[in-house]
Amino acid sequence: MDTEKIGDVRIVRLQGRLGEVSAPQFEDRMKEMIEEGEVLFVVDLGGLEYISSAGLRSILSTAKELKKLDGLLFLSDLRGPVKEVFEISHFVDIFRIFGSVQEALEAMPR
């Protein structure tokens, strides 16, 4: 997991896989940035090969605490395998995806 910061957007880029074991990390470091006061992010899933169910709820859990607090979660680059699983989970109707972290940034509300 990468970060930086653009503006006011936390951008969060995954590689690798996002499963039983790096879920909760992931799940974890957002909490931490969120308690940091960060409440607008984009997570780039372009460098994601895998995602299991651990991974989807820890998305969902972290949109979930981001609502909250009237954060945003936006997320960007889904391609290949990861993509075919937000669309059978029908994520892809639940969250603001976009073709690339750009397209993401230029429509977060400022």
Given for the second form:
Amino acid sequence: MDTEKIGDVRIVRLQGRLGEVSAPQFEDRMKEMIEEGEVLFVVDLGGLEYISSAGLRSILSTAKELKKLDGLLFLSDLRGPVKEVFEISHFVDIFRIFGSVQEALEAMPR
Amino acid sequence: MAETVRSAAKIDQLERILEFVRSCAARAGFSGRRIIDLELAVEEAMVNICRYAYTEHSGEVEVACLQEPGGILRIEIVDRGRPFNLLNAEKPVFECDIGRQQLGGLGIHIIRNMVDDIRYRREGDKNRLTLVLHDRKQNSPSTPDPAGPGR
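So that was the form predicted on its own. Now I'd like the form predicted together with the partner chain, please.
Okay, now the whole complex, with that chain kicking things off.
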């Protein structure tokens, strides 16, 4: 995963797989950034090929943490199997999901 | 033709098991997308076994891939842990708010949506979970009830 800061928003780009083995690393990295004071995130899933329930939980658990801090976590560019897993888990109903990072950034409060 | 892999029921063995089912499905001519469905179902089933099957001692899990005519792959996952019929697991409750949505219960829901059929049998001290996948996704059993009483 790589990250980039645009204005007040931290963009997190995920690649490859977010499953039982990799999800804890993502969650730990997100926790670190939150502890450093970051509260606005766009997590770009365009490069993600695979997500399991462990991956979903790591994103949800991060979003729950941010919600307590009045932060935001938007998602962008869900594709293929990742989109399908979000749909069957009804995560598309609880997250704000955008077609691109740019669209997600435009929806962030200024 | 059946191929089998046996390993400790530990999360650190998960990648090896997934590599095994991935190569079985590729040899059976499954599409990349359907292979991901298979990997998802097997990951969720394996994680359940690694976490909950053996509570007092470590144990093993055996995964077999059987190719059947008509583009069908049957995966048999056997452990000797405590009895667990995932077909009886309660469906997760879906909330419309991040704060209220519970973290648990999604794995079994994902399995149900990825495979065409799920069967469970307790055989002596073994749990045998059978996952059946067609190389093209059929009407996915998103609201299945294949576990009638008395099975």
